[in-house]
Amino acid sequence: MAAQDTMTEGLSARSGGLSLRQRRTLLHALIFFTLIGLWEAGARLGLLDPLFYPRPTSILNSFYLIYIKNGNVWFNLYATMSLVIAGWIGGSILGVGLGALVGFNAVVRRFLKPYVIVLEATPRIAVAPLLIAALGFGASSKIAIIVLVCFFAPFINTLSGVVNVNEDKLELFRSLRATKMQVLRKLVLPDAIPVIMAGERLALTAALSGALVAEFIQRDQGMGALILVYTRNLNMASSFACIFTLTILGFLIFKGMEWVDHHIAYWKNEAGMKRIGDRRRRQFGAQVGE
């Protein structure tokens, strides 16, 4: 162990004292700025069509225009994110609830699972016009599309987590005459939560795509409608600014869900166990001090 620490310190010293994470961050930054520089140079030299591939400096200027000078992106961003949150909550409740029901009940699983699989195999983009025809234009049909997009990942992951519970532990709980609620709270949920959270992470990321699909179809408000307006007017720099906004937003959503997963399913990682252990030791020390 001491030899390994010495080797690590030696490597850090030879690399200027930077940690492995810092070196990787610098490498990614170098690659990113190199690609941006090549893009800018290609556009200025005429190697790229500026109509379809605007210069990065023009895109940066468009960020200033849509966020500060004109400020027209804020309302559309709010409209899109409102749909994303509402649809994700609805899809999560439906997916987790139905997944738990199907997982716990073999009869329901036998009859309902094939229909869910058939629905999953159906392209959601093909169902979107039917939902709009049934619910009309407006927020309700958009949310229904997002719910449909978000439903499957929580459903499949919850079903997998409930069905694949540890058989030895389940037999032990049954031998101790545990109730179904105790089995659910003490065994199934702790085992299934990491899998469920992985499904929720995918669902929230997919919700953003579902919102854009709904806005592309209805074209009334939201980031999808704004991108269509800019593209139709051949304002590609502002279109790219909107797309990069959604890219950054999707990345932040994914990393935020990873953080939530890390703190909810703390028993699945060493850092989480250490954090909870330290907290309980502090609480115990405070109680003893009193």
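All of these numbers come straight from a predicted model, not from anything done at the bench. Rigid core (definition): largest C-alpha set, two forms, superposition within 1.5 Å. Residue numbers count along the first chain shown, from 1. Compared with the form predicted together with its partner chain:
- Comparing the forms between these two forms on their rigid core, the Cα displacement of Ile248 stays under 2 Å.
- With the core superposed, Ala41 shows a C-alpha displacement below 2 Å between these two forms.
- Once both forms are overlaid on the rigid core, the distance between the two CA positions of Leu26 between these two forms is 2 angstroms or more.
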Second form
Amino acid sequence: MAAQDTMTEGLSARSGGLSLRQRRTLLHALIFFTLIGLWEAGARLGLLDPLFYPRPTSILNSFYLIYIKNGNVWFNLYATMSLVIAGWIGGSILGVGLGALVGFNAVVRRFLKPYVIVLEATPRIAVAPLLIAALGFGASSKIAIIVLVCFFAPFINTLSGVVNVNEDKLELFRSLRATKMQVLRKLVLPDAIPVIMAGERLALTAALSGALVAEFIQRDQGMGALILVYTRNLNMASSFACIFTLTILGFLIFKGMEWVDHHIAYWKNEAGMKRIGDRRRRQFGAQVGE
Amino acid sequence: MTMLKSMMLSTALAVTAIPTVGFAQDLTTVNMINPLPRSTVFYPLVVAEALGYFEEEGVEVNLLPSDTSIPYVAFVQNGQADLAMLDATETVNAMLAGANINTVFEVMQNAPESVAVLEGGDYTSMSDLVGTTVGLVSDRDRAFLQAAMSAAGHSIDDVSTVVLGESGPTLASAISTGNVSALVGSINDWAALAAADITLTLVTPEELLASPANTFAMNAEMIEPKREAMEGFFRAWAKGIYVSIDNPDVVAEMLREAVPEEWENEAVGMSLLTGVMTMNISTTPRLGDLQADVWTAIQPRMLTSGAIESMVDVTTFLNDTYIGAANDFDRAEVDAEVSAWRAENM
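Would you generate the structure of this protein in the form predicted together with its partner chain, following the form predicted on its own above?
Zooming out: every chain and molecule, the one shown earlier first.
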């Protein structure tokens, strides 16, 4: 024990008293800023063409321009995110709903699944102009494009979650004469939810790409339209600022969905199980105490 | 009342309030399809909006900027758009396809399209391009190249073409590395390149310069039903053109406000505005007037180049019914309004 303490103290002393996590963060920051520094130096020395790789400091300045000085990014960001949310909700309802329907009913599965797969194989960008012609200009056709882009992941994951229920557990439920609703609530859903959530995570990030595709075609507003204006005018710094904004958004969306997943499908991770277990123990203790 | 109920009630109230707010001024929406969102390229729209001319005419403009593979004229035919911005080739081809459209206003009377080569490069004329690869900003520019090659005594088959898209870096790279011998696009594509020190020389045949480039076309059956809104729309647009003749600095300031993304680099913004002003300011005595003689003169060239399959009698689609009303405004009054705007904003 004493030897272990001495070793830990030695490690701390060597790393200036930083924890492993802090050291890792520091290392990440060091790598990141070195890369940015190299990029800046390369651009300043003329090794990188500013038409393609604007200086990081120029991009930083563009962040200031588009967010603070001109403020023209906010409305476009709002327009894009509204589409993303609406399209994702639509795609999720359609995907999970159809996935569950197809999963629970073998006959429906036999007839519907091929069409869904054909739809997935069809390039959405090619269909987009037809959707605009059919649904008209504006939000409805853009949302339809996003729904098309993001519905497949929830569909296939829901289908897979529902179909691949643990056979042994299902047998056990049947032998205990569980009702269909009990099988659904206590077995199918708990088993399928982590897979469905993974599909939702993919769908939300796909929705962002779908929104950009829609805005590249219908250029009235949104981040896609803004990026097009900037690249057309060779304003690559602002274009990069918009692209980085979307990258950060995409990352935050993904992490946010991971957090939601972590809390909804708590039984799939130890920390979640412990948290819920502790809460239930407290509730049970309070009930017994009463 | 629970929080959920109050939220539902407030949402319902908000939703029912929207139409009241939206239609308070009783504006007629004019849906207009064109390739660009609000832009310096079509500055009369921005000027007319800044000075409140559309509102004054009881009109609000709903832009439908898009890059779709479906011809714009289809959206006029199905009623999704009231006006479509078409070039001469698109108009004649639409007529040949049986579309019941009328050209009612010439937005740009000088072709904004051009064939550009790198200044000081190996190519200096249209004939030099034979056997090379020419870059097109969009597939719509192919017809223009076809006409330009034909005017220079060659055929479109004498060159290879590649659609580069409108991304500035792609165009810059393609022309400066020599991957393409020339670029075919419009003035707004060259403005950004010029600001990035990529100087281009135009080799467009002279006879193609005087060509109605962007024109407003509409469904012929809607000319009368939409007369009031359209007259108002075109009067506001014409006022926007008129303002720019003597007040380019005011126009620039309005554009800085309305489309800051095009003016972050002042040099690009000014270069673009200077270039498009010559296109947007009408050369005819009446602003936006239709030039039957020019439309007649350009068709044989379009026919020879293969851009159209046969010629169309211009009287079947040129309709100047709105031009008189569009030009019926008091110039002195507009001047006074511009002065007031200048005093307040500059």
